[in-house]
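As a starting point, one isolated chain is supplied in structure tokens, in the form predicted alone.
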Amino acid sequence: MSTRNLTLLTDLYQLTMMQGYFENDVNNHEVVFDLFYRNNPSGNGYAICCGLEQAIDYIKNLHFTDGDIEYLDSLNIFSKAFLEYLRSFKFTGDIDAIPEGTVVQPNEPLMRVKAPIFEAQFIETTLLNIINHQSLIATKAARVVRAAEEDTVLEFGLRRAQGPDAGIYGARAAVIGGCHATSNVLTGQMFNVPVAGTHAHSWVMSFDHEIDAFRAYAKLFPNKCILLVDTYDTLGQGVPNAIAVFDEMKAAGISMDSYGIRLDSGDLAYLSKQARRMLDDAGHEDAVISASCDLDEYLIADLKRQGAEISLWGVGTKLITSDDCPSFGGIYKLAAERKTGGEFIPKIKISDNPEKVTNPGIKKVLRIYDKTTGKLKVDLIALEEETIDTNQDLVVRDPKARWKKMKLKAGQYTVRELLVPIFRAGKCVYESPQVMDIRSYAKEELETLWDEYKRLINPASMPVDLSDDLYYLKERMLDAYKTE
């Protein structure tokens, strides 16, 4: 799709607040906002951040057209002076973000926006819309792929996605999360990712006899011949007819690089085991058995435990919609403010719900690895100016239970800063990798996690600490508010 202007893809209150800043002459105050989330989706032990490329495109194309101004004027709630100001609006600030495909944890800034409050406030809704959706689907895909172990997983959900954008960008995120290909041809074209598919029941039903449908399909696609065998009678008719066609192809000397059957209904464990026996007995040991039918990570894992003879999984509805967890829950909160000529002042949001109390100040995320194994030890959310000397011992704590601590010995750990520059003074300074490269990077990221964090059910919680400076800043600000 051609680049779209998504400037008006926002909540009305962003514009009303902007007018308030404009009318009160505070629109040049510089602020810092953090985009983060509070809980991992689907009860997972991690999330995979995704959607940065589309967020960059949005910021690059941010402007109000004459038509936009005309529409806003028709609402009769905005002043002429404010609307005129919008004609020259563009993003002029800085953005740092964690690269797509990175494993992340709750409360870590996935994106940090430093800009005039007028600009930083306005982009909240659209950034959340983009990052929330793709991070959700990428994380769900990683769970599905893990359940399938070494098998191939295909994303098949376009027809069940919540509209074209969810189908397109959801498929993109699913591939980043680990899916090997998508059925979505437009996603394949836009992002140069593999596409895959077989045929529908209607193809079989359009022929007088099932075997004729199979023969016609095999003639068209001899090197990618996956036949759907459950239109009528899976074991009594479908599999035998598929075997007959495979026999004919082999007798004709046709090279069958990738062939097999697909099951889309019934007891997939039983049917796949019976079909495997039938295929093997007929000399087609290399034929693939694929399956679809409302699969998710739990069903795939259970089928694997039952010994299902399936090595290719087509996952649709429950992946593209993240059926068990339909939202990511990312939020965007003010962390610091600087008035003209002043210093940045940390800001904190206080709530009766402890988990909603924000971390103040301009922050960064430091990821600490075991130097020997390369495995992730802990993430540290720190203030921007803080550094870690790896030649010194490092003590990290659980911010919710400070008596729980871990000592990392000097020289036995490495540190990586996760946030990287994306925009500087409104100019993009970052080049997004290709989707398949992000997919490879995400796979490497997952390898840095201990298996305990990757369990589908009741995973261990990965340690995320606040630096001492940040922790005590937060405590001082909370105490100050309590005494006012």
Given for the second form:
2 protein chains.
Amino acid sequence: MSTRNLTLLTDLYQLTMMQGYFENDVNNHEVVFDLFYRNNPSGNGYAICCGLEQAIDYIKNLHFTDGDIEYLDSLNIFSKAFLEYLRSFKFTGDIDAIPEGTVVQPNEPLMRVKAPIFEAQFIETTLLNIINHQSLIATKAARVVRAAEEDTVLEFGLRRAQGPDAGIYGARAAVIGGCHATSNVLTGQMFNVPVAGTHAHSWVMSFDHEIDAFRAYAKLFPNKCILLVDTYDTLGQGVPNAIAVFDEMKAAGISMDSYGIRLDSGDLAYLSKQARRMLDDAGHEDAVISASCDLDEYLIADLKRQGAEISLWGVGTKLITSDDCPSFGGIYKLAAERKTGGEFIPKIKISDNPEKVTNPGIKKVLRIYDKTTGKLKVDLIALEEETIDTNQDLVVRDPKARWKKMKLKAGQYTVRELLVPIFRAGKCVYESPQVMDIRSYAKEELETLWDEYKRLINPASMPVDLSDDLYYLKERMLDAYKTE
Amino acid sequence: MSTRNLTLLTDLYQLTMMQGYFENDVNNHEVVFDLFYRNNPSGNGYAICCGLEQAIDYIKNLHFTDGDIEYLDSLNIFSKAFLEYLRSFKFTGDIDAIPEGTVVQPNEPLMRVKAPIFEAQFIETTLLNIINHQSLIATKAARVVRAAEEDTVLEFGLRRAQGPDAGIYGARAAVIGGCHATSNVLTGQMFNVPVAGTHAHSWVMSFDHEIDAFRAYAKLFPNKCILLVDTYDTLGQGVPNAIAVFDEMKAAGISMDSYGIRLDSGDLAYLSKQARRMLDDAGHEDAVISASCDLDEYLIADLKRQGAEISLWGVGTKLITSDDCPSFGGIYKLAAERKTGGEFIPKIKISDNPEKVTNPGIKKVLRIYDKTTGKLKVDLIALEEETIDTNQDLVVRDPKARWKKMKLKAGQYTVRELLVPIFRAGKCVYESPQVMDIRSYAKEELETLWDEYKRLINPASMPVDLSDDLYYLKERMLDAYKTE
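Taking the form predicted alone as the starting point, write out the structure of the form predicted together with a further copy of the same chain.
So here's everything in the complex, that chain up top.
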């Protein structure tokens, strides 16, 4: 799939601006763009960044085919010289990014693109599309998995995903966010992640009697025999038929590694408790009860509170679309510019709305951990050239009330740089880990957060500070603008 | 893009059930599945069905490659005989569907698949994925376009779409639902639809002075010169600079076909009225004011009520994700089955929840129009073999209170069958219209609805009745089940 030509997957205005840079002979001015976001989705206390592998594939495959040039020519808005120039287009710049699966916070550059303006501008839309989508679903999945506590969570949403890619890459992101497997076979094949699933109502309906459908299924898949019991009457017929088949299997001496039932409708709290009792009374204490009916993190948490006897959750629509917050607000803003032969000059976007004012200059993200607990203490957005000497005390400030200070004692904290090199001079210098390894890493990442940051509702907000150097640069630029 | 192999884009359970049908030697039993939905999205009074062209491409390209077989084999759940059988898999059945752009209602089969159960089962997930996604976005777009009344609506959502396909096919669906153009260049290329867009904040920021950025842009694109005026200070600097550049262009005798400004932040009602006055005072009465800031149908309708001076709307995130309702609940249910040599037997899915009980049998959808006004009167879901003689009176009933009857007088109504043949014996017999033609057709479709059905909030609900034959078949089957 990575060989799809997505070069024209962009907003028209990127191309009209590129023609503008080209005609004004500034196309080789080097710029730095930051890809960041302003609010965590679903009121969460963090996000999990995701999608870098696909962003890399996209950049690697960038090229305008003859057909692309011909199409652009047909729009009658581009000059022949510009179109000719596009034929040799490729990405030649540097990209740094935060690895997939990392816990991230608003305003931190998830990606930093340093390239000629002609190239950096062009890739904005698709980078945002990919990173926004996968970060959204990975974050939602982390919420769902947290609600399910130690239970298994399966991603089942393909049929309600917003198109094939939303299903394919949404499932990838859901696994990175913590789901144990997906029903999506193509995602399984492409990314070597576990796939799961048993049978639907139509299987039961295609037999004259429900019990025949169960028998046939158990015979075929004795080791993964989860029977869907709600086609006709869950407690009156479905569960008794399932128990009868489990009894027959046992009587015939056929071992069943993993077996049980699935509830897909009705009052899941009540039905699961009744079904648990019926299964236990029949000696099937090891039978699993799974559920899959319009679930999300709120419903799962509520079912848990009610003591529902469910240990395997199939989560579909509301995870794969991030139902309560179906977009991730990643943006891509100019942070610095260098004219030919000059130095990089910080750039700022002003707004009446203070939180929409951007952070100027070439920046990095420093994550500071408590040395004893290993827990995340604070993130610091700093200028590229700044360093922290961990043998010195470090004072960080509350970003919204800078007089509130926190002193980190020398030797009691560690510092990690989040951005890592991805492209250098157009060449990819990064190898994406396997998805299941990213999943393990994301799990470790979440363990560095105190529980207060991981609450589903009203989480504590993690401090993200600006270094003093960055803070004063920003203030000076704002001040200079106002007096202009 | 249509040559992508999406064969493994399915839920694992489709394949485990297929192995079940295969091992039980019922894989060639013919079945009929209906693809339908239960509720209109966003509380709308109808939906616009969409995605058929991509569903057809998917069916045409179905085949398991060696790599696919090898992957399935690696899962260790499929028999060699079954995997061997998959090598020759293709779709050999019949499909009827309601053409894209048609106004549809809950419970009407949008697609009817008649095929061996082995094939009909397999295609469920991807058909749903494609039709659900595009019908969702087309319906949302129709709402947004209605809110904008006679104004132009542009689709701008690619960067927030749920992955590349959600951007590509979402833009296609948005145009079918009524948008005039999209910013998405790839959608423009693939489907020959108009593309639109001018410049971003980064264009302005890359110049030392805003007015230089405007001048450069106007010089380059005098005929499509929409200047973004909110980078620094909309009324204090942006609009005056735009006016200065428009003045210069006029003074230089350069004609500007389509020019104006774009507002992308702030109080759009206030800013647009002020900007309109400033433009008019400067003699630029023909300058367009466009806006693009988190718009949806509710905000557009509200801005209209406030008298906002905006006539061109760029709608992004909330359209491309259908923000208030990010999924379309299409489902795919078994309606009939024929064992080898037998007749088709109607099938029904029972549920404790009456509206979840399916309609059994092979069905069609009859749309009845008032002959005088051309307006849609009622839809009738009927059995395939039923006919209506328009020279006779026709009595239809309220589906929720069948004693409420409506008599349509002989000769005063017309009848149209909505389902048309798409595949016959595996061969595609349908040619998809061009997207812009589907858009025109959808517009005509909307004209057959009284305004009451098109209200954005609390629309009247359009009557969809069951024919008497279908109604009594369903009652008999439910009754037989209950006494079993």
